[in-house]
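In the form predicted on its own, a lone chain appears below as structure tokens.
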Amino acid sequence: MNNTPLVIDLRSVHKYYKSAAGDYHALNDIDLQIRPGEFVSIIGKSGSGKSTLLNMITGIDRPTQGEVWVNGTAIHDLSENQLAVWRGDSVGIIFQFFQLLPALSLLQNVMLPMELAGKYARNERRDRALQLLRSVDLAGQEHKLPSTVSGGQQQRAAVARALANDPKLIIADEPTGNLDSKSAETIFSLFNQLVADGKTVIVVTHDSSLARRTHRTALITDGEIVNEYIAKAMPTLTPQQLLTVSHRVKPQSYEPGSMILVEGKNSDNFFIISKGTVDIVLPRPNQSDVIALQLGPGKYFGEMEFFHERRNKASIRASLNSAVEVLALSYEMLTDILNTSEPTREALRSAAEQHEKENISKRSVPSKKKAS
């Protein structure tokens, strides 16, 4: 998976806008990598930078600093004419308000991108447009004007239009914001099918319930992307609190099989896994050690020690088959964070108590007697 070429690769992207009050820093040092076949949501409040980030990815706007690569193309270096050609061929965009041309039928709306890009022979375009409309359950509606069909049908037609030139990347900007729940569910099912067919889908939304159903979520606040693994580990923090944690964690790397924590030694940090897996190893008197659990990205350890005298309750090692990267947050910093979020304190305390019971239980499993 890690060797797969990236569909999206944003490298240290900054965007400033000039205003009467001075420069406005809309995007601040954005790094974002998305691989083929991923279904990713970008969420954040109004004004957080979602639309600016979307404009970077689609080439509608350019970064002030940094690089934007899409499917191996450095789009920040393209001219306006080159961008227009690239966009028509490489990206399918679905807008919140559909943006179908009102004087054209649904069929004509879907054919238009093929005509503008010069893709497919003229006699193929109609057949392809009809097939795309059938694929979004609009068979028999192709000659209707957008104003004569429902909002859900207009959005499905917009999906068909976005697929007209067979782009690898589909970007949807608040695609269900103006739809009823049934129509929204239909659109979401279409996205899942596109991902299953090998497309990469990015949904920009303010709807956290929709975001939870995608493969990954990028939370943007104040022009910065919150580390997604911190957001998974500590979901009860506010976006601003998550951003604070993102600024304070220290990345650490461990080779396969190396020890991260040793039972009985004092602990100083709370850890969130960002890459690879770790083994929770429980030594047992007169028996072999037992691997109680394996934890992957977005999981955490060190919470038991935080609530229980700072002494390690188990040994933690990088799994034998892969290197591990973790984000370390000192207990002093964790205390500061928990003092601002009682729900997070209680969630970690509850997890610590549960894991303590599990450790005791696993250590007490009797060894198997040798066969006589």
Given for the second form:
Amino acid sequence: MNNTPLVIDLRSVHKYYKSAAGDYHALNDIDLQIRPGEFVSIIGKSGSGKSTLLNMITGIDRPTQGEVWVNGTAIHDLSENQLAVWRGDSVGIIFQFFQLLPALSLLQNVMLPMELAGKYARNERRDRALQLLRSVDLAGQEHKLPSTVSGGQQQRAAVARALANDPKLIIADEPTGNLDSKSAETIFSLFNQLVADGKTVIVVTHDSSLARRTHRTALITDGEIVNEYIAKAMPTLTPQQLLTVSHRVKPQSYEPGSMILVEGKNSDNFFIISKGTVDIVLPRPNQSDVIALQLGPGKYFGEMEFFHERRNKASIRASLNSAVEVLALSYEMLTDILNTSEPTREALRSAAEQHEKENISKRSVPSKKKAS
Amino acid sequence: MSILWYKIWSDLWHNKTRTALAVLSIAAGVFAVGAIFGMSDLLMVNLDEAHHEVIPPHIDMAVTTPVDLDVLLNLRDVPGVENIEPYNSVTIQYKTTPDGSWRQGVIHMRGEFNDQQYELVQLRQGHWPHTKDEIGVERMAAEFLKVGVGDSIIIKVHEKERTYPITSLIRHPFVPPPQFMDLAFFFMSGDGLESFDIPDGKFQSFFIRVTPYSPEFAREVASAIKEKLAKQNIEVAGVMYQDPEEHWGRAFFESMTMVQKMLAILCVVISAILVYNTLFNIITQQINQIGILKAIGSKSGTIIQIYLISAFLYGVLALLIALPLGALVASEVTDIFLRLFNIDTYQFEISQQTVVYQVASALIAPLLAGLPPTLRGASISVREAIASYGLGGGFRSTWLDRIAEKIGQRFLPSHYATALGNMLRHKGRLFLTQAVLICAGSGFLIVMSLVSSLNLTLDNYFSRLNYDTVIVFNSNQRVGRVNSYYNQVAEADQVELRMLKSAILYLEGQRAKEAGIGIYLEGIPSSSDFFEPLIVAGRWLKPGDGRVLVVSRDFSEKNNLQPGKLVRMDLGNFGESEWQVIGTYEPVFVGSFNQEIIYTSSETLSQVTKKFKEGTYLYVRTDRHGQADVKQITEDLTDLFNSHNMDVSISQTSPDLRNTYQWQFNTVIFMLLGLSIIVALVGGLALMGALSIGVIERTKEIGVLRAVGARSRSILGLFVMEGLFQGWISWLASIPVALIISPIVSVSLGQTLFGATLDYQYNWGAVVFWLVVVTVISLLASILPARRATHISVRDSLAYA
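Okay, that is the form predicted on its own; can I get the form predicted in complex with its partner chain now?
Time for the whole complex; same chain goes first.
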């Protein structure tokens, strides 16, 4: 179990907006934990609530209910001025439309957060700002106004500004949304570098190809975060279908070494692993059982049984080293879901057939691992 | 330089038009404060200083015939008299060139010019006249007449012309400005005056100072002196009182500048509204930047500082313009007025108190005005601030918008309908701009209605004056004699001779407070149609009236003398008797040069004085009424009477009197109009500012319009029409506002400035004129922003910042 303190911890966060049409539930019972050094993408369609979620993390907006902890600070309890000061010190924010102050040069824009926070001595600020601009490949452009440089250059300057006070957390809201692919690639490379330097980076994007390049992806739909492991397990489902699955799965926990499925017994659930590792144990005639495979978070089992006879084809247990958490979806509900998603049905069927072949072949192959 | 300071400076520098508009609008108000308050301050101080310098007498008394010096010096024994200084004043006719026309003048004589005690006349050039052939000229008159030391003056002496060389220019502190009254002052020695029948050593007038001084004590001493002289059968012709502390012109200027100060303060308030508008719009425009600043660590206090410093800097820049300009104008206008009252100013002066007012107006007013929008902007949340509203958010449709939409659809081409709708988008901004424009419009209409009321009052007054000129004899003349001569001047149609008698009016055992110059009882034939004063209470004289009086409204109010009240009149040698007030008349204007007249019937006055069918004031009706004609007829009559030893002291034509009054009004009116123009300019600046901000706010919208085919002409038309709509709506609103306020203003200004109840007339002509003016202002104010709008390209306008 990872005991590293969380950088971000959202607990049961709800956000309602009042509008002429009534209350709008922008965020619905959000729980999100992010650890230091993670590169997390938040992905979702337009209007799904991803920017609202980001605003919760940056303190730009407040939750109607719930708690928002960032680096151990309960930011939901801070006043506006306290939030401003906290942001200047602790968070670097990058916006989709760059949001550089138009009357200030790139250098001045980068120096501004330092002046506001009172960090760094006056005579250090300029040198630091120049160095940051160099690090984003803007050397020689420092005296230009934002309107006289390209979008990519502006965004790089915005990245430099976000790093002005050396924050541990960088938040970027659609940072490449307004850029050409080459500039977008440059920005993303910068983010990778920042992560490599130990910073935690959270990016909101609608671009799934960019999202896949992050460590984790939180999919948000209609104000709710879809369980990422469900999304990993069934990537061909639509966000709405994923949400439906999220609502229907039942979490189950198993102690280390405890059996989850026993071969030959009736099976009625499809399982997605959300934490820990499971061992797939195969019996061999006249030999000891073998651990054919170990599966981790985001993997699934029970699909073979779904498609064939509904009887367990193997025994599956929690690994001996750690407890396991799984999300169990009844076959009945799985049937409903697959009826609405042919690609998912095909993907699962294909996986089932492959796993069946592996099941058969591994029963006859001497295993290097011994089941205890 | 700190980044935030750079942002502040950059916002000012890179938006020069907006900065200029805000600075100029503040400068207008601060300038008005500097010019008006400065002028008032300098004027009062200099007036009083000049007044003290000449040691003004407390009492100026004249007797009917010249008396020995000893008689006058013996008056020093009267308790309370500090000292007495005798002098002589003789009215004359003079001309500056042999073929010039005769003009009226006064020769002033002192016993010893080098040893003056009171009302010091000051030698400015040359030497004091000390022989009978030498004459000095009052320096203001010399300037007016364009004569100087070395030139000559021709004076009529007993029907002969005598030339006197001018040997000095002398300043007399108590002469009317030539523009007020064409009455030049000259100076002669005692033996020089013998030619004018004033024997050397005899005097007809004297100055008195009392100790201890108080206005009441001065009147008591004057009464005691009159009594003492009466015992010696010496009749007092007239008494004038002077406040030794305050110049006689002070009251007029205090009233005038009070009104102007109010207008100047209004200018400051209006410019503060403009600053509010400007900052409101800046903050609206920069709301996104405020959000970013807060997102990257700026506290609300920092945001507030940024924008309040901008407001402060507007004020500083305005002060740099308005302070020297206001001081210059204040000094120059003060100089003009002081010169008018014959007071020297020697150097450029600045009123320190006014500088304080200007600094406060320039710095505090913008800060206060900028506070509400700044606080509002600083309190906005980051989320609201950086949210994008696409092409135009935050507009709400209200009933006003719906009405405008209906009007637009029904009556206007689509283009203009759009302009009308655009105008209503930001109702707060519209309200403020309209407030300024309506102030300007109403102010102009109110001033113009004051002008028309003044003119109507003059017209009505002079229509009641059924005579064209008045000639004053040096002594009583008989009616028969006058009648036998006057018709030798063909154009003199009818005459009426009236007696004037100085008197003291007692009210409930006390001496009445006299209105500065003294009370004269004027006898008018009860059946006379030469004068029909406006009766405001009671009635006018009628045949058969006994000892009855008709007093002015001003006098009646001051002394609580309503019709029906009984008073005692002391007519000097003719004793005291009881009279009854039967009516109150409205005077035209009360001022230092106007005498307080109480009317009674000539029959009654004759009975009381035992002088029948004689008088000194000859009212003349002429056949021709033009200014030059009446003047000529007056001169002819004067020559005629003088030639028959009926010496004329002074004359005044009705056209000249009207000009005198008109000149007094014009001085005030021009200043009020000047301030109205400043307010109008500030209104134009407000409109330009509002439209400029509209262009900036609607940059993307303009880009979209261009993208879908709108030509430059259409875009120009949108903004120009919006400007015109604003102007026209303010014009419409100004009319009822001025209709309600201008009667009140005319009445109170008339009282304050001129001491008269004006006959009110709303100036509808000015309404039309203002429509033209406001159309021009709106056009000029909208052209620049409209042209800027046409230069916005689609690419620039739709690019994200």
